[in-house]
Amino acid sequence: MPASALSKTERFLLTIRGEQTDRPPVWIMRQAGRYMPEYMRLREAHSFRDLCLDPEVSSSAALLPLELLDVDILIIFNDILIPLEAMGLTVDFPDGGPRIADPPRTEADLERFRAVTFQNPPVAHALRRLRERSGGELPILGFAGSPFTLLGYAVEGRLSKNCDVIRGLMLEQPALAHAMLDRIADTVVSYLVAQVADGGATAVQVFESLGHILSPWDLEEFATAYTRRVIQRFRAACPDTPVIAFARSSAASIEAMERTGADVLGIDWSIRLADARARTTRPLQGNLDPLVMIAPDAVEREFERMIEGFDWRRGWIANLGHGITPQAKVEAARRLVQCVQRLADR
């Protein structure tokens, strides 16, 4: 089939499905990012909030990606934090990253820490905008992060090297990890929701960020479980959205994943694609080393090396395992750009 027979949305909706298309869709975690002088300027005139927040601002960031290295699918520029703003948390943004100044830690905290459900959140206004400025004919994902990922973050204040305190209040008071988990995961549902239902979202992708510090045991009953919640009623609200779900250390987690019920499994480098494939019959997305992006030269052979023995003419979004770092060469990501295009070729 030759490349014009398809449009990006029409790509990407065949390829969540399973289907054969003309060449993978591709886009690239954190594409809006430092590693653009462009977005740089952005920075210097807008504060990070401001990025989050401001319709016109998110969508400017958000759009970088398609004007500078033609991707295939946008994603709304916003911090996976900003709905712990929501639920009572005061959340910073300085420049050595996120910081929760009142973390939420006893019983007494839950009086201040609540559920929240969104009603047209600034989200949905930069996602319409986004939706506008691209012209309406580009898949535009919607994001969350997990609940566990935002109980981390929440509880840890700023995240710790070993992520200590979370894991010692999972150890010590588990029926409060509970407790913050279920209002967590209400929380990320309605947002999640409004992201379609007010900002007309394609997709959705859960963020599992901090999955990979926790045993198996632990895995399944405080990130998988929640998930999986989030997702069952994510699609009761929102049945012809699909969702992907993101995790690190997806060697150890894949069938984990699976369970969560996520149309699409998006996996980190610790797993080469042909081994994905032979775990699990969903769609996948990823999954380049990250690093690669700061040695142009070395993208086409990197390429070829994550594609070797995998069959990615159905059933793939190609991305980078992780997001894209400030160290990044706007050329290697261009370059890995262009060896998806190249593929309709073969």
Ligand code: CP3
The other form holds:
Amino acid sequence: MPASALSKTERFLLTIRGEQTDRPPVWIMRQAGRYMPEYMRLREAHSFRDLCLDPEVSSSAALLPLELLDVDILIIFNDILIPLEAMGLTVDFPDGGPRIADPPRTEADLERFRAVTFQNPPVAHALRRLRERSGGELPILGFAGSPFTLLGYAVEGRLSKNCDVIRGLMLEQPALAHAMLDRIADTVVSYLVAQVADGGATAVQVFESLGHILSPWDLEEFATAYTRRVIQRFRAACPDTPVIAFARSSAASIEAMERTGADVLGIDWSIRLADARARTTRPLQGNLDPLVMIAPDAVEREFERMIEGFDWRRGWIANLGHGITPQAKVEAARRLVQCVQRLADR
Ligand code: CP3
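Same protein, different form: I have the form predicted alone, so give me the form predicted together with this ligand.
Full complex below, order starting with the chain above.
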């Protein structure tokens, strides 16, 4: 099949259906970020909040990976913590990671931690602007944090190494944790639906980014049970829109993630692609170690090792196994995209 026969959106949707295409689609988690000098220039001119909330600036950031890397999929520039503000929390984005000034930790805090229904939120405006500016031909992802990932950030109030506050809450006040997860889950469903119904997103990704701190039984009870509920309710509202679910520690969590009902499983680099394929029938997304992106000359070799023994011809969206880091080189990201583009010739 000649490459020109498929638009990027067709290639993406066929891949999600498990059908063979000319080559896999490729994008990079956190593809617009601080590893790009062009992103840093945008950040000098605008606050991080504007990058998330202003449609013009947000779409400019989201377009950088298309202009600089030629990726096949765009992701709206936003942050998983933005909907927590609508729920009543005060979120700031200083250097060194996001901060929540008033983390909810008691029954009394439920008063000011409410489920929210979104109608045409700023992210939907940004998605429409991104669609216009990208020419309408590329798949555009909306996204949200999973309920547990958002609970973790809300309760800790910051990027936390040992996550003791959230674990303490789960162990000592499980009913409160579940009450908060209920509210977050309702909010996340509405945020995802708004990105599709108001914003026109092609697909959505749910980031189960904190599940790897949990035992298998807590992962089920506090994390994937809620992600499953989010996906079920999202699907009731947007039955034709694919859902990608990303999680860490995939070697341990892949079956639990499959049970969320997601259409595509985003996996990290704890497992070989070929082994992941043997454990799920779902299309996969991933999973190169993000730190390979610090070494451009290692990309081709590591890419080949990643796909060894794996039928990359169907059901695979090429990506990293987690977000690209600020230390990454743009040249390495470009080479990763080229490795995938060259699969069309094999
Ligand atoms: O992929 C993309 O290009 C879209 C943008 C995107 C951002 N955050 C922009 C961002 C996405 C998809 C996210 C998701 C996100 N945000 C997650 C889940 C991601 C995952 O990889 O599992 C989490 C846990 C957050 C919360 C968050 N926001 C953290 C922990 C940080 C600080 C991290 C860091 O790298 O410093 C942020 C800030 C943030 N969100 C930045 C970007 C580009 C860096 C902020 C800056 O420009 O100063």
